[in-house]
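This document starts with one chain, in the form predicted alone, laid out as structure tokens.
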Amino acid sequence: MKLSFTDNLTEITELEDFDPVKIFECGQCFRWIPDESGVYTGLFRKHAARVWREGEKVFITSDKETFEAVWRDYFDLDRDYAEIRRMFSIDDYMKKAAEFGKGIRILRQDRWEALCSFIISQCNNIPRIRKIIEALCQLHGEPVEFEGKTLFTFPAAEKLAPLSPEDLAPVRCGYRAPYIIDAARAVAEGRLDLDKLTAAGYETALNTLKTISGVGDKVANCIVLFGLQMLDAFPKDVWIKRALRGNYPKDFSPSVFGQYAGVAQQYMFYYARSGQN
């Protein structure tokens, strides 16, 4: 990987495991929107930035600083994705998705926001979880100005810890609510730390969050895995499960995958999701 920077810009070359198409749309976030010409924006805590891919350039609308303090982590950029996808050449099956899934990286979310919107993630589709997501943004987050528009923040737990679900209700999440109002007390009152929990490893995080009420096993391996960036949870939707059944048999375990089996996930979530056997 290569960086150069010009004023508000930072450019990537020597960088082949970066899809911004597919990094966005592979079920991990949901605040990424693209424009008519491909172009991604979105937010990371305060800060708002544009992604998109020329050819084998990559472009961040970003400073220097702020690429090294904020998005070099936040895109996982150290890791070398090409050699795990390498590791999954463990039958053909694995092997086409992997490869229809190169670009993919697993970001490294704010874990409030993930929790949360994986809460909201149930029992839902993508642009519903989207458009829920935008409405309680732009309700109870903070305005972020940025090329001239305004966006606004993920809400922090201790805003919403004080509501009702009666106070979400334009956010039309429906029976969703109670619950992200209960995850959004037991971190602010600090009964859930996130961060201590990030190091309490996978089987002692999963467990607590499952005391979260509305967060079962797949809400919370998607939390493990987006928010907490443990990359050897493998969460399993429908997706998966098809997956699995049309392609390995009934006692086949994730954790051939390893220590990166949530990586494996997203390429066989993405193969699988496109249309893919």
The other form holds:
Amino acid sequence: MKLSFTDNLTEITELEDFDPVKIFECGQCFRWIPDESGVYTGLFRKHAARVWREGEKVFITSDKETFEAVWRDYFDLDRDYAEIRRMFSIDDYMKKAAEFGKGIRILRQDRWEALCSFIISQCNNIPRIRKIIEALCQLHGEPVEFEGKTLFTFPAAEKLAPLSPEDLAPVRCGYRAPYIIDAARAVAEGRLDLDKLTAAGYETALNTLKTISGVGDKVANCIVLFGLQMLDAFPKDVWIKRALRGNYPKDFSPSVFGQYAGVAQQYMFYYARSGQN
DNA sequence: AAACAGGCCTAAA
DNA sequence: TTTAGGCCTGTT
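Okay, that one was the form predicted alone. Can I see the form predicted in complex with the DNA too?
Next comes the full complex, and the chain you just saw is listed first.
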């Protein structure tokens, strides 16, 4: 990976494994929106940017300082995904999935946002998940002025904690409203300290998250993977279950994919959903 | 129109 | 410990 900076633009070259379309559309996040030419706009906390790829170059509208403080970490740029993909040549299906998903990276997302987002994702489809999260941000997030437009941050737990489920009615999240508020209260009151979960280890983190109502095994694994960067977590949604059923023995354990099983999961999810197999 | 969508919760075997 | 039914809402 090679970096060069101008005033408000970071240019990355010599980095094969960075495809904005796959990163933002592979299902790990819901708030990066493309324009008609494939340029994505989004935020991490209060930091907004546009991101796109032209041939061998990746661009992020960010000065050097913000890139080093925010985006380098957010895009997990110090991890070698090409090397990870090589480790997945252990079986034919996974090899194809990793080739197909080449360019995906696991974002280091905000934990609280990941918790809420995957509560919302349950029994839901992606367009509606996006819509609900966007409404939540517009109604309760903080405005951020960016290139002449107003974007909104993901609302802080403290902001949602005092609300009632009825207050969330305009968000149209249905029966998930009390789940979101429960989670917000747990975080705001300090009962759930997301920052301490990483040190607690996988099992403890998973079980702690599952004490929040509306967070079961699948959602908890998503939070652990996308919010806590435990890349061995392997959330099993219906697509993954289908892929496993069709291509692996019944007693198959994702632990054969090792410490990056979660990355394997993401390649597999993206591949399964693409309908290419 | 009825079923389904990146589950979870509760009650009941 | 596993299984069925219900749940908000929007789309097909």
